[in-house]
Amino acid sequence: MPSPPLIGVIGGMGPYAGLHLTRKIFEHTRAQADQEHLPVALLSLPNLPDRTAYLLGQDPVNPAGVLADVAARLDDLGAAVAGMACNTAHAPAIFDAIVDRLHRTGRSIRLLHLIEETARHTRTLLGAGARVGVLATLGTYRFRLYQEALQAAGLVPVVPDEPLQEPLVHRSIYDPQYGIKARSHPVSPMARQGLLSAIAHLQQHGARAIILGCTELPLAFPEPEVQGLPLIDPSDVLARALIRATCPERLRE
C-alpha cells in the first residue's frame, strides 16, 4: 500500500503556532499505532520577516520571497499540500505572490489558504447571517482579511471598534512585555485579560462566535468556549483541511 502523500507545515510565526498547527494534524488523525499516522514536515525558520509590519509599510521587505523559499524546501521533501501558521500570510499582498512565486519556479506543492477554509467551516457550522467575531493581528484587521471572507462566505463579521483593536487584541500579541510573541508558554494573565474583555466587546455587539483569527491566539485559549461563546481555532480548520486534502479516510469525525 503507498505511503500517503507528506503534509508541509511553514512554521515559524510564531514558532508555538507551528507546533499548534502540526499537533492538530495528529489530533485530527484516526491512528492506532505510530505507524497510522500521516507523513508531516514541519519548517519552523527564525528569519522570516513580520508579516503585518510588510502590510502596515513599517517593513519594505515582502515576507513572500522568504516563505516561497520554505515552501519549495517543503516540497523538495516531497511534501504535495502545506499550510502556513499565519492568518496574516494569507493577505493577497504575500499569499498571491508566495503563489506566483512557486508557480514560475515549476514547484508542485498547494498551498491551501488558511482564512478561506475557516470562513467556509464557519458557515457551516453557524449558517448563513450568522454574526461572527474576530480577534486578529492589526495587519490582518486593517486590511479586512477576515471580513471579507466571512461576508463572501454569507456571514456577518464582527470586529472590536478601532480604539480597542490596538490596546486590547493587538498588544495581547505583540506586546515585548506581556504579549503572546514575547510570552507563549504559558500565555501571561495580562495578554488573556486584554483578549477576554475584546470578547466581552464582541459579544455585546451580537458575536454568536469568535474566530481566533491569529494562529497564537489559540495558545491562551486552550478551552472551546468562552464566556458562552465557541471559539473556531484556524488551526484546527486548517490541519482538518490539510488530511482531507492527502488522505481524508484517515480525518477523525
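Please move on to the form predicted in complex with a further copy of the same chain, as the form predicted alone is already shown.
Just the single chain follows, nothing else.
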C-alpha cells in the first residue's frame, strides 16, 4: 500500500498544545502496529509573535507571515494538510492572511480550521438551533471566534456573562498562583472549581454541550462529560478532520 500523505502540525503555541494535537492524531488512528500509524510532522517553533497582542493592536506585526513560513516548510516536507494547535491563530485577521499568502506563493498545503471544524462537528452532534456553551480565554471570548463560527453553523453560542468570564474562566487558566498554565500536574482544585462554576452557569443558560475552547482546558477535564453535559475538545475534532483529509479508512470509529 502506498504511504498516505503527510499530516502537518504547526505547534509551539505553546509547545504542549502541539504535542496534545499530535497525540490526538495517533489516538484517533485505527492501528494494530506501529507501521499502521499515519505519517505526521510536528514543527514546534517558539519564535512566533504573540497572536493576542496583534489582535489587540499592541503589536503591529501580523503573526500570519511567520505562520505561513512554517506551513511552507511543512509543504516542502510533503504535507498535504496541516492544523494549528492554537485557538487565537484562527481569528480571521490571522488565518485568512496565512491562507492568502500560501495561495499567492503557489503552495498546495491545505490548512484546516480548528474552530470551523469544531462548529461543524457540534452541529452534527446536537442538531441545528442547539445552545452550545464555550469556555475560552479572554482573547478568544472578546474576538468572538467561537460565537461567530457557531452562529454560522446554525447554533446558538452561550458564553459566560462578562463579569463572570474573567474571574471564573480566564483566571482559572492564567492566575500565576492557581491557574492551569502555572499548575497543570495536577490542575489545582481552585481552577477546576472556577471552571465547574462557569459550566453550571452555562448550563443554566441552556447549554447542551461545552466546547473547551482553549488548549489548556482539557487538562482540567479528562472526563468526557460534566454535570451531564458532553465536553468537546477541539483538538479531537481537528485530529479527526486531519485523518479524514488524508486517510479516512484509518479513522477510528
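The term rigid core refers to the maximal set of C-alpha atoms that superpose within 1.5 Å between the two forms. Positions refer to the first chain, counted from 1. In this text, all values refer to a predicted model and were calculated from it rather than measured experimentally.
Once both forms are fitted on their core, the CA shift for residue 92 between the two forms remains under 2 Å. Taking 2 Å as the criterion, residue 186 counts as shifted between the two forms: its C-alpha moves by at least this amount when the rigid core is aligned.
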